[in-house]
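A single chain comes next, written as structure tokens; it is the form predicted alone.
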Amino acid sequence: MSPQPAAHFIHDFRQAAPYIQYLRGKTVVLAISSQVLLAERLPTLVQDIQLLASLGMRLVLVHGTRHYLDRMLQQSGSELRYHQGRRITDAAALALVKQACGLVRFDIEAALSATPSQTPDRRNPRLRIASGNFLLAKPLGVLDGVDMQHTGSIRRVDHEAIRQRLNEGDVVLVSPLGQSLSGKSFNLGLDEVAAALALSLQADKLIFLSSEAGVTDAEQRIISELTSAEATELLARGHYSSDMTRMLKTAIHVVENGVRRAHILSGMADGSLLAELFTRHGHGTMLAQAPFMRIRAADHRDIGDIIRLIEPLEAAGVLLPRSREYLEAHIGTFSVLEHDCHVYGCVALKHFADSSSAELACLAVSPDARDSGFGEYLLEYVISQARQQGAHTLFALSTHTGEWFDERGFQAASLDELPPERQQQYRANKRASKIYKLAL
């Protein structure tokens, strides 16, 4: 490998390895469009699933039938009736959706069972997929006079049943068809089942692998993060497919009632989930019920994270060396900037015994993330710190940085400004740094 590739490849599986080692244990539901599996996408889009299982995730996918069923009815001349946007399925059209399952089902068994062609050995034995009767279902009954017939409902999902399978390392596949009581069976959504099984199983991820790349502007650019509420205002303008909006509208459902995160992006594209789940910028658009970004006080549990940030600052002669018993001991002065459960940043505030001034120290931000305004949020949260605490002043000292705080509206101070106690630091750490403050 040139050192080039190598460096790139070295960048980014630093900046995959967070999240590799985050989402390992984790539960994942994966709704796969028949529009994904009928493009043919299945045996890429299987390897992705494959290293997924292999780094530890818990897998449930569930698979749509929808293209698979109006393919069939096409080949038949059969034609199906809606209201209220779902299918009004009689005892033919039934026999097809079962059809439908049988097909796609065998065909996902068949290609997961295959021996991932990057394995070194291929005698490790082979993915298993547990498949069953999870759904309880009922009819969905008669909607304004118009009797739906074999469409149905879910009733309860064997959230027991499916666990076990995961803890015993299967992947669960899941169809969009469920069983009552009396032995019947019912036609269901796939975004439903999506979100029912992401909903019992208190999953930290519903990803839909779609034809859309992910949410929209207005100038049809790519939205990469959504809090749920953001998510509502732009479904209100109601410029989305009918496949869209049924996935947003679930998105929203998912995240506001307990899962952490609904990802919407493209099975079309090679590689999209990978980038999805393992860059910082993914691949599609994601969905949260709060804000992504949050900047909170820090404790022992992110000392690990300030020293990574810090280290090679420190090597740079940029900041001031900082052992781990120093963090330790001064953790509460710290605070730390998170996205989507990382940090990506650190600051710190100090304070002087009988003075009205702070000082803003420790100022980091990960290189991964140096073009996203992360520092402008930890200036703006040390400041509303500062001035909540009293602050009169704000000081900020660097021997390499001075053209920040110039270009944010900090004024070149003198020694003999900064409290006595800081001046005494000063003076013996010896490093001659330039001196900024801030009238708060």
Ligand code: ACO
The other form holds:
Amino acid sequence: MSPQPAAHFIHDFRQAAPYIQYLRGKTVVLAISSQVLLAERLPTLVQDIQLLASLGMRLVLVHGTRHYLDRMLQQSGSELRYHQGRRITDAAALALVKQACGLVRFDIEAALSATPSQTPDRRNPRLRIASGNFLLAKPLGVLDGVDMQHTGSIRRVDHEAIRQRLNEGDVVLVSPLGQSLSGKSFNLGLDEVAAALALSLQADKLIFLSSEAGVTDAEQRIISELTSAEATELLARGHYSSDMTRMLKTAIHVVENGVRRAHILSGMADGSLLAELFTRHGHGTMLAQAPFMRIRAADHRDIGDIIRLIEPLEAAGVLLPRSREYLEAHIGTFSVLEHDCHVYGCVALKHFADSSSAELACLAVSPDARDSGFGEYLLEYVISQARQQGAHTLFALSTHTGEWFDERGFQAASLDELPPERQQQYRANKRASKIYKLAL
Ligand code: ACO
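One more: the block was the form predicted alone; return the form predicted together with acetyl coenzyme *A (ACO).
Complete assembly follows, chain above in first position.
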């Protein structure tokens, strides 16, 4: 007998498949804190970045310098001065910023140039890294009488030049330094650069890799998903570190201005980036403008997903078999539950000639998404739809899941309570399902 393949691996790989497909061709800005780089996380992080690039993601990396700079300033005995949360960059500090950028850039470029050791064919072309004068900057000027000197802000991002490099398959690496039209350099903040890149490129995602594991609730548990409104409320309570506050404000700003998702996660934990992108629960915190879960009317494009959900259940006798032709003809009766753009559940609402009753049918939730309340959401949705359509009774016929309906207020019913046309079908299919009803 041949050995069983590793069950966990197969399960996880299958779970990752829709995300792999979805992320191909998507533009992702990765903002890497200098703390992560100083913690010597670069070699393993880079392996994951190489993997993302090989899966067809369009990657723009921007690195921080703050912790490098703090070290250098301390070593040189210089004094750090801040105003309104921004460092005042004098000429000496600017020279150190340039050194820090050079140091970090070369380290990232060298690490990204290594051929991944797992690659079967080591003659594969190396990743190409593009950099350049992508950020046009201007001086921040004098704030409240304080001259910010070489601290700048972004005037424009040359997004066309970046897009060209991405179209050629390059990974783009950006430092938080901008150039002015008069040829001067200005020190920029990582969050500002990350946001400007994500917005100007209309990126699909902005991901912060920092030393913090994600946004936490009052009990210090990581919140895996937040809408921008929820994040704004949390910020108002104000118990986050200054780094987290900055990242969270930036994340809210970008998702409210067209970036589909922003993520805040630890760059310290091995594989956190992969777990965040390729698993349903993620690893850190993901922000979006709108709620992640929604139930909507199904259309023909959903038939493939519905078949994927119901086929194994049909084979196990849990659901009545439905052909593709049946689904095509009756797709108007189906609704699907989407979470973060992936379909995880379906349900159908059938009508009878006598409109005082309706039937809930073909309820299914993907095995990797069960026990999260999705089944219950689908049930509530169908109940409200049936009510809107004037039904007084909702039936459900089940061979294996009676208990589930029972626990949600359904009661056993007899065959003669079903509408006549459904009684005929019941007799014809010989499944002897148990019949449940719910008064609406
Ligand atoms: N009998 C009793 N309880 C069950 C069953 C079952 N067959 N299946 C799941 N549950 C319980 C879980 O143990 C869990 O209980 P807990 O909260 O105490 O831990 C709870 O239901 C989970 O509830 P939800 O999270 O709201 O439901 P979920 O998203 O997991 O979906 C569903 C429930 C749809 C039944 C799912 O398990 C599924 O797809 N099962 C296979 C298909 C199926 O049986 N569909 C119904 C066919 S009948 C019809 O469509 C009319």
